[in-house]
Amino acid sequence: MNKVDIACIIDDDPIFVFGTKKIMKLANFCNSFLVFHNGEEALNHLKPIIESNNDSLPDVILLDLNMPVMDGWEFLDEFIKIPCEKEITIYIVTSSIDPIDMDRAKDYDNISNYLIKPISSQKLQELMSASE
């Protein structure tokens, strides 16, 4: 498995991201970690890395998709506008089981998974195993 250098969770659920980070402490999954509360945090912080082509992109973006402010929806609509030269892996990890919401991932051709959560270390492991 490759170890990701950066991995951001946008999330709103302060236990989902707790219990995330420490799976994925525990399970060697990444480097360092980018945290973020709604898209609009993110969207914020993300755009003027990428458009100084600035390293310290993420590598693997897990993103929620019930948040307050901006939804996981309205960041990927805001996102994949942004042109970027680095390839950034996304994950939806949410509650949903709502095949609407499942179906629509499918639109995205920057989405690698729909993921349910809880998310677990063996999880992390085949989706590290399956992007090699």
Second form
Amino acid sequence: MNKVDIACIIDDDPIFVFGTKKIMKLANFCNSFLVFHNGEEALNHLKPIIESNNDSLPDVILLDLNMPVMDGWEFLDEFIKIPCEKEITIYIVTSSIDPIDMDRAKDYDNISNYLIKPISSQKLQELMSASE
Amino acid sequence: MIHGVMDRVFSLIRKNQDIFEFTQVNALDGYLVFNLNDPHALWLNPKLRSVLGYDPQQFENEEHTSKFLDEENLNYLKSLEKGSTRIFLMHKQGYKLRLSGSVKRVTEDGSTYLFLGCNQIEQTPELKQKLLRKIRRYEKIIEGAELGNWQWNIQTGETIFSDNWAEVLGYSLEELEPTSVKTWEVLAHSEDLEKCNLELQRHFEGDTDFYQTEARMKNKSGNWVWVRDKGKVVTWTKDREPEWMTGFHVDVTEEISRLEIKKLFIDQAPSAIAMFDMNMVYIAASNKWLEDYNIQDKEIIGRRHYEVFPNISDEWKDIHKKCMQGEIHSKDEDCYIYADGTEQWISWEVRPWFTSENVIGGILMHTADITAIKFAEREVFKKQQLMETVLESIDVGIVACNENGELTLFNRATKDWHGLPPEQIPHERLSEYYGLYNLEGDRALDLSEIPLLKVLKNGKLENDEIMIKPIDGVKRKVSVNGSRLFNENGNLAGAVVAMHDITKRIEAEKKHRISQETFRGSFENAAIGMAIVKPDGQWLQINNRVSEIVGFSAEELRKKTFRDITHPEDLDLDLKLLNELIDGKRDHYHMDKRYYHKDGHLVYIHLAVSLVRDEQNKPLFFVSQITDISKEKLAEAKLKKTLLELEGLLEASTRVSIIGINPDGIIKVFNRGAENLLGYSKEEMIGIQTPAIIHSKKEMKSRSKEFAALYGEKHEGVDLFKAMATKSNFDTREWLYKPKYGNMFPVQLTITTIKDGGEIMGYLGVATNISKLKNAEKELSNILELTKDQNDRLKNFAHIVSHNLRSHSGNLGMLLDLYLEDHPEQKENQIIEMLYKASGNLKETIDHLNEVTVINTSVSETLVPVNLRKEVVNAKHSVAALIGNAQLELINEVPEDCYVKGIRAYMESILLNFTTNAIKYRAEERDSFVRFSIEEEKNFIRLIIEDNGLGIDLKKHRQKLFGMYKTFHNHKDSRGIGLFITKNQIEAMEGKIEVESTVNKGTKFIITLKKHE
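Having seen the form predicted alone, could you now give me the structure of the form predicted in complex with the partner chain?
To see the whole picture, the full complex is given below, headed by that same chain.
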């Protein structure tokens, strides 16, 4: 299993964040977490890191769609504009099963998968084995 | 004042003894007094007045000193203080009287008065003798001159005539005595008296030095003799009135009578002649003279010329003077411009005339007013100038020659046309030189053909047409007119020709001919009948089409009038319209009428007539256009018949409006239903109105636009209905009808053509009121709107449920998982166990809800062909194990090429659901089967799924069969969501599902889906 160094969770739901972090820890998914409560917060933090080509960039981003201030799509639109050498795996993690959203996710090359909440440890393990 | 002087004098005398004595002693013949301070007035006593020839009674008057004393004597007198002296006082008769006198001065109140007392001195006989001698000498002179002397006291009328005076008139003086001024008045000619008196008056007033006149007097033998009188006033009264006058007269009869002849001659002269004496006094003037100088109403004889014409110039006076010295002056024309600006032209002559003694007696003036002539001359000149200008400016070539054929006139136009100035060219070379050709321009003119020479030789020439073809210049066709010229004696003096450029006219004529031919061509071959008819009705020209219509040839028709072939019932109207046309009440008319065909049958025609008039506005001919409308008329008749047949039907429908129109759009049918619906009566509509009256203009316009957009043809008004019906046999759509009263209402209107053997005879519009339908439709659409709204809200709700509930239930499940991982010992806790189960159930419910929501939200139009048989096979494979366990027979009777429009995932899910249901609800006690078969319709495929399972009690459950969470069996696997989702999926594919079932026998589901072609 290829362990991830930094996993980034962008979600406004504290329970989800709590649960996900817990599951990831249990599954030993990653070494550390970066957590943001909306797209803007994430962008403001990630942009300077990317531009300085810092090592503390996350390897995986779990992105919620429905968020206040800046939603997941808006974040994606801004995020992909930033030139980045490191390959970052982005997962959409949402409770939306709207086919429109699912279709839209396919338009982004950077998005590796579309996950429907909640995330179980079983699902996480599937992911880890898929990214191997 | 006067009295004052006299009173003062008397008072002085009374007061002053010295003065009294002085007057008594020294004034035997009277005295005079004057104030030295004011010596211009004096007072004479009555005695002195009498001595000096004045009326002594007038003594109270103060007199002018100058009347009695001249300056010299007065000054002398003034210088005397007192004492005696000699002094001259003036007699009233004008002579000075020498008196001896004494002077005395008296001063009173600051004034000094001088008294002069007078004593008469006897004149010396010597002096008297001297005077007498003088007088006698004068008398002798007068006598010797045979002058008839006369003296006349104007104041008293006393006269003294000499013998000679009487002798001039053939009398002796004695015969006339006693003489007075009356003697003269009696003898003088009454006509001349006035003139004499006038002269006297002028003399008395000092206008003339002498009185001089000529007058007729009757001599002793009773004849009139002319007497010239000349005299002068010699004494004057103190009031400056003439007193004594003396003069003489001589016989001038002979002189006058000769003059009279001249005068007579002059008076009667037809020209303006006047005769003057040496003083420029008129002796005679002809009537013409009076007339010419506008002095008819003035008496000029005896008056000076310069008095009659005060403004006469010195120049003239000089001429008069010279002529009186014997010169003769004359001028042929002379212009006088009067103050008012009018001109007078005269020709004049002034010459002296001579008396019998050959002495110049005066002058004769002879003038002729030539103003009129002058003006006439001027007019002629002007005309001549005008003529010359015209000749030079007009575009008519004018050439003239003299009797020898030599060119005398060659105006500008001619020069321009020939490009050459006039030159005397030998006749033989004229044509060549001036480029004279025949009209065709191919041959130079012979000598005998040259118009000018032709005229000179033969006289008049009219419209000779030639061509002028200059060597370099424009070719011109000209028409030549000419005539000979004669001098005032009637002899041939030459010839003149006028040439008109007719090049353009000839071209125009040519064009006209061409257009006429064109007209004729189009007339002959016109598609409609055309005829030209004389005002009396006779056919003049008929084209082929007319002959075709009426069967008569043009020849045959020309022998007839239009009346002959017109149906008698149509004739009156035709003639009425025709007369209105002739009277100018209309400029054209048209009507439908009937002609008799040569064969005898009637021909229906449409006739349009207009009138052509000549320049005098008289009718020249009618132009008729004749269109054969027999077919239309017959069609109409047929239509009528058809409609009549339909009428019963039409009338029967009282709620359906049926309106028929003819091809012109005029309403021909208007049934009871139409009356009921629209409020108009048949009588108002039939034959009068078009359907336009019952339609909204706005709607017609928008429909017209729609039609134009669709077919690219623009039709308006009734034509639109016709076009709509024609496009596709019938046209049905909603329209608004506009009733006579009230609001417009919607109708469903079908417009159809009424055809007879493929030919359209009319159109029929059938309409029903759809107001109620419309209202219902409206309500429906409102409900739909409402439903949609609610549906939207529902969808939104579902979305919230699916999304938000999911999050929460997901979290719940996740937290429970985590909790149990942290506390594995709690797995046995019953509450935790139930909580775990509840969380699982919530998740499942939400998943089901999501499935439903997904179906509802993805009603896609992108249905794809799905092969039904294959899908059944796939379902069978999916649950092959279950089928095997249940020993269920799956019968697939769906043919291989059966395709429906659908969504594969849904189809899969549906078939799987029915298959599993068939397994779940099979009847264990018998061999189970499920059969898939189809029924094919035109556009649909009916999929029939039939089993022999437990069946459903439809009486109880039909309503709830496809509801959510309805199960009808106490089966352990029944979850009640399957049929609900299935139904939704089928409807999402625009299909429907029906069910038939009998408990314990089996169930049959019929799914209708769209067929894929």
